[in-house]
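Only one chain is given next, in structure tokens, and it is the form predicted on its own.
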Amino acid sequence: MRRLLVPVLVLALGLLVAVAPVAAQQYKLEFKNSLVVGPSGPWGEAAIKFAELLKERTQGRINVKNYFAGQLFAGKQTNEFTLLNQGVADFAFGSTINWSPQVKELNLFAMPFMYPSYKALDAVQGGEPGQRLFKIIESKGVIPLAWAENGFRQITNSKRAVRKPEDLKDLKIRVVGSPIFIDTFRALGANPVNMNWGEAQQAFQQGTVDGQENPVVSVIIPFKLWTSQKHLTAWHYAIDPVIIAVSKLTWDGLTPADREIVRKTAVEMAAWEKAGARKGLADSTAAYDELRKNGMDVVTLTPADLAAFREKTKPVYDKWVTEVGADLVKSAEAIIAKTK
């Protein structure tokens, strides 16, 4: 028996040596995180912090590399959700606008003039509609972790101040390539044009496109749109939430302990990012003041002014109630009515 003991020990030690590297390499060396934006601004900065914290909190087990400016989907923003579903991307900080072709219910946030305030938005996301949307997304192979934000979308243009629907007549406005946005601007008498952001910036400078719609903190200020767009109207016509999510294929490969770390880190980063996206807008007028300092004419609409825009886009709203789902819209409307 003693003669057999040494070979058995040697064999056992050999097995341990063989297994140890496998255990150390439990996860792949790189987890890909997809973003449509660059590394600057609250959205991109939150992704950088997310990667740093996950690496630290998992002792290097989850090493996230951020693929900024649409590197993973080669400029086709609406492909991001599919890449996440297929596991080509492990994570994404994704805009609900870009995911709406695959998850039509996310058009709930693009319903024209539906959300009067951040308070109303937060209530919808934290309530039954937000919970239902997360379940729908999960059923499509993507695990949503937390709500972040790009922001309320405001309109700028180089021609004239926009105070009433008639002021938009025949203005050539660059919009995102989502049908509900095209429907909304056509209803207001504008000429909506879908083009990628790089081409749009050149078109603004050349004067071949009159204006665009985007959030103030994440786009209008960083891109210094006052160099080509002199007029901004703060009308909150649509909101652009960002969802921090993980592919179900990736999620299923994580240990329960690491899933909890990922979820908590996502929630933490989403709250940090939301605060950044709202800086100078929710707590003060600093963001608008900066625009004015740079020569922009900033128009803030009264409730009566907004009513005219809302009436003009009512057919679009009614059409998209059916597309989004009447029950989901009704649930959100009830929450909004209580939080105005």
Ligand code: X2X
Second form
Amino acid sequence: MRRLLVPVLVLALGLLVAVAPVAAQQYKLEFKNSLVVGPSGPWGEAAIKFAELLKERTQGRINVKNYFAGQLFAGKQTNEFTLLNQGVADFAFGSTINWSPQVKELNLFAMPFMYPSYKALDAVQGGEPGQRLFKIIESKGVIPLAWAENGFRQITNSKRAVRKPEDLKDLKIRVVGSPIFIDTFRALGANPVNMNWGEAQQAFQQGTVDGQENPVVSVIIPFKLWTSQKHLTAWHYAIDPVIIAVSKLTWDGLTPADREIVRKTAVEMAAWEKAGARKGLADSTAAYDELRKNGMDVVTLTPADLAAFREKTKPVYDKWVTEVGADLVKSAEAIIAKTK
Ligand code: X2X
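Next block: the form predicted in complex with this ligand, after the form predicted on its own:
Then the entire complex follows, led off by the chain already shown.
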């Protein structure tokens, strides 16, 4: 009897270890989260809260370290998706623009003058196109958890007020390395140049480029772009969502209970961040007032002004319908039309 007991106990113990969920000590000590921006502004602040909440909610099992300002991808922002796919980054709070070289369907949000309102954007993200995009991302080894936001992108420059396409003529405008932006700014008669965000800030200071385009609350205010950019035109020509995502390699290593905590926390943080990115824009003029207070001149456009920009960029829109996928664009257009 006694002879039997020991091997049975050993066997039982072995089984217990084999079926036990991944224990805390089996997780790596640090999960890396990638961001292109710094810690200030809603985008960075949401990442800080995300790390704090995950640590608390998993009793320290999931310890996220935020790598701000493109540290993980050495400044090359269009590499972020690949890092996630390879598991070099565990998480990212990533702009869809930066991921669009690997997921070309994400150019759906950069189609010139497609989104008339936040309502239209939310309906597209919450509807069929949003679900389809999440499936495409997942098929590429990245698990998208929730839609957050950089925001509607507005044009700024150091030279002159922009009210009509001709005002952009020959202005050297920094854009992200996603080809749709080169197409759009060429169509408008400007001189677009690709540049990573880190280098771009130096270029603004040195005056080697004239302008750029970025959202007011998430980027222009936290980065104090008024130190180099005098004129802003609120033309809402493209929207830039942020997706909170996790590498599939990382996700597969988490227990089901921890995955649930991660998903829930990402959804909460995305909603919090989206509200922050829209604050002073959707509900008041506070964000524009802040720019004016800092010496910027803010131009708003009439529907007739906007029509001139839309007309100039129509060939770009038409070209990118095919690049993005006609089906996907149609699906989004139908949803947008219903929100008007
Ligand atoms: O580089 C930019 O312009 C930024 C910060 O908006 C993105 O990451 C797309």
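Here the rigid core means the biggest group of C-alpha atoms that line up within 1.5 Å when the two forms are laid on top of each other. What you see is a predicted model; the values in this text were computed from it and never measured. Residue numbers count along the first chain shown, from 1.
S.K.: Superposing on the rigid core, I want to see if Gln206 changes position between the two forms - specifically a Cα shift of 2 Å or more.
M.R.: Comparing the forms between the two forms, which are aligned on their rigid core, Gln206 does shift its C-alpha by 2 Å or more.
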